[in-house]
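First comes one chain, alone, set out as structure tokens in the form predicted alone.
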Amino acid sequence: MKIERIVLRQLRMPLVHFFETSFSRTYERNIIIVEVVSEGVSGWGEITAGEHPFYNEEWTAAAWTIAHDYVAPRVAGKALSSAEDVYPLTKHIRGHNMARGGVEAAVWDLQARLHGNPLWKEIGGGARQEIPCGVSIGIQNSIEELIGKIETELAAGYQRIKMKMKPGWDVDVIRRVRERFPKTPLMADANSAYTLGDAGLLKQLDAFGLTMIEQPLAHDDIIDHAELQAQLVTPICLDECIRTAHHAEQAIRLKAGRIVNIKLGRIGGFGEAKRLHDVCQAAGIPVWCGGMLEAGIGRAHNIALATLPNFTMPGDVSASKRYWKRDIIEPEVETTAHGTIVVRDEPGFGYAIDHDFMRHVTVREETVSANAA
């Protein structure tokens, strides 16, 4: 397939409810959508960077520049034998996995459509036809508000609750939640808010039977996580610090965690995500699919990813309506009464684009053509 042009669109979409982590509170998303075109067929991807460089070094404005000036020109005009070819074409760009991965994901979607396959089949998935779903609930204004939100999500059928935590919103909050929900699978996500000096505080969480504590220490650390994991009964799940399959190999050797969260953007696309998946599977380390407040395209890509066999734990892939009054795909992503998403068999990522609404929320659009590249 020869990539004739790549279209970048920046969308501005307000969230139904603010989402707060240990580092910021988000009210609206500025999302970059990637369209790649070949033989009159379009493939679609999503660059999952946040609005600020707080989760990692990427953010929307910088991701636009990297995608437009560096990634797209290295892909537009190229005749690719496979979507796997995109990763090596952009590998010498240091970091910026989300910008690179959004373009690569769009090429995978294009390839699936040209072959008439659903995306999950194209990437080698299909281990399950329903994806078990959990939810991620941000820091709230009060514990009572948090408990109310958990009750709502459990009533909707979600199978696991993830709570964001930070210093001052941790042990007492989780104790109250566990008392109210003694049998619910619970996990806590710190987004790198603690240091090894907080090991004593984090050990208190062992009393609450959490499924995992996600990324408690620095975003780029593996060694301190290994020391902390040796002190905890609760499994540590590694997120921000795992950006390549090789990072996972290092973490496994050091016993830095017992679970890995795979986020498509953080890893740089489907190719490296599959390699990371295989490394963890060979080592007996379960993985699950994390979310980045994606719109429908990124959400659908996560569904495809989660059909790979080692995604054995409920991920953060939930219904569109939890985040958006209106999504950019038709139909919107929905969950069943028992907290799953049914995998679709349509070609590509499985949903139609709501072009009218996408145009309505687009604030910027630029095209990189084969000639320009």
Ligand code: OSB
Second form
Amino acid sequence: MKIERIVLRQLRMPLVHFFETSFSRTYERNIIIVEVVSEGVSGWGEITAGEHPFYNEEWTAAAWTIAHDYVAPRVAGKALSSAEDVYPLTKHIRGHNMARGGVEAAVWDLQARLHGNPLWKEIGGGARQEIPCGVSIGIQNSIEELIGKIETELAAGYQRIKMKMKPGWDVDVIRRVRERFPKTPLMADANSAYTLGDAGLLKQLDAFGLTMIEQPLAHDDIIDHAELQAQLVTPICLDECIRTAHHAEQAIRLKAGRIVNIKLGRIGGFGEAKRLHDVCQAAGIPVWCGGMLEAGIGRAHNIALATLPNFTMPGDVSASKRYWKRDIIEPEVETTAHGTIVVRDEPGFGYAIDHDFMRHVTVREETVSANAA
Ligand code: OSB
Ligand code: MG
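Could the form predicted in complex with 2-succinylbenzoate (OSB) be shown next, to go alongside the form predicted alone?
Next comes the full complex, and the chain you just saw is listed first.
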């Protein structure tokens, strides 16, 4: 598989509703799409970095530079024996897993198409034909609005509700939601907004029977999470602080959490995501697939990932229409009335790209070609 060229496109797509986390409010996404070409076939990936370096160190503008100046030149022109080769080829770029992972995932999609396989089969998935779905609901302007949104999503069939939390939008909000929805599987995601000094406040959440609390402490911390987990009944789920399979080994050794959120971009692509999946499975730690407000290509990649066997909990991957008036794929990602997404069997990521619409939302495009020399 010789990679002849890599095309980067930056898309600008407004969200149907703002999405607020403990670190910022997003109205519009600036997403980088990666196209890798070999033998006249294109594979597609999505770089999942946010617009600002607040979730992790990556953001659109920097991810473009890293992908264009560092990742693409290390992959273009290479004769790869497998998509597995991409992760080691770019490993000496420190951090920037999303920029690396967007290119890596595109090469997996290309390999699947060259083999005539659906992506889920190419990565060794296929443990389920339907993936269970939850939703992630951002911080709202009022508790009433949050409750209204939860009602809508439960009526649509989603299997669990994740609420974003931050200091000032935590115990009282979650108590109200639990009172209104006594039986619903609920969880909360703090995106690193607390410290160990807040253990007393976080312990109050044990009263609400949450399925888990996600990344309460610093984005790069494992040790304090272990101390907090020892004090909590509620399981901790780790997101930001797990960037490699090795981090998960360390977190498991220290008992820093009982569940792991796997995000394809945060972990640098399918190769390391599979290794992370396997480390967790061997330790009896369930995983689920997180999201980064992806457009259709990233969404479809998440669906493929969530067919690996240890993705036993509902993830954050949900219908396109929750984010976009119009998605860049056809059909859009849709959910069943029982809150699942049916996995598709077409080669590659399983959906068609709406090229006209993608062109319409493209604000920047550059090609990195294999150097003839
Ligand atoms: O922490 O899981 C997170 C969105 C942006 C940044 C971080 C996170 C999220 C989500 C949304 O929770 C997941 C989604 O619906 O795509
Ligand atoms: Mg999270």
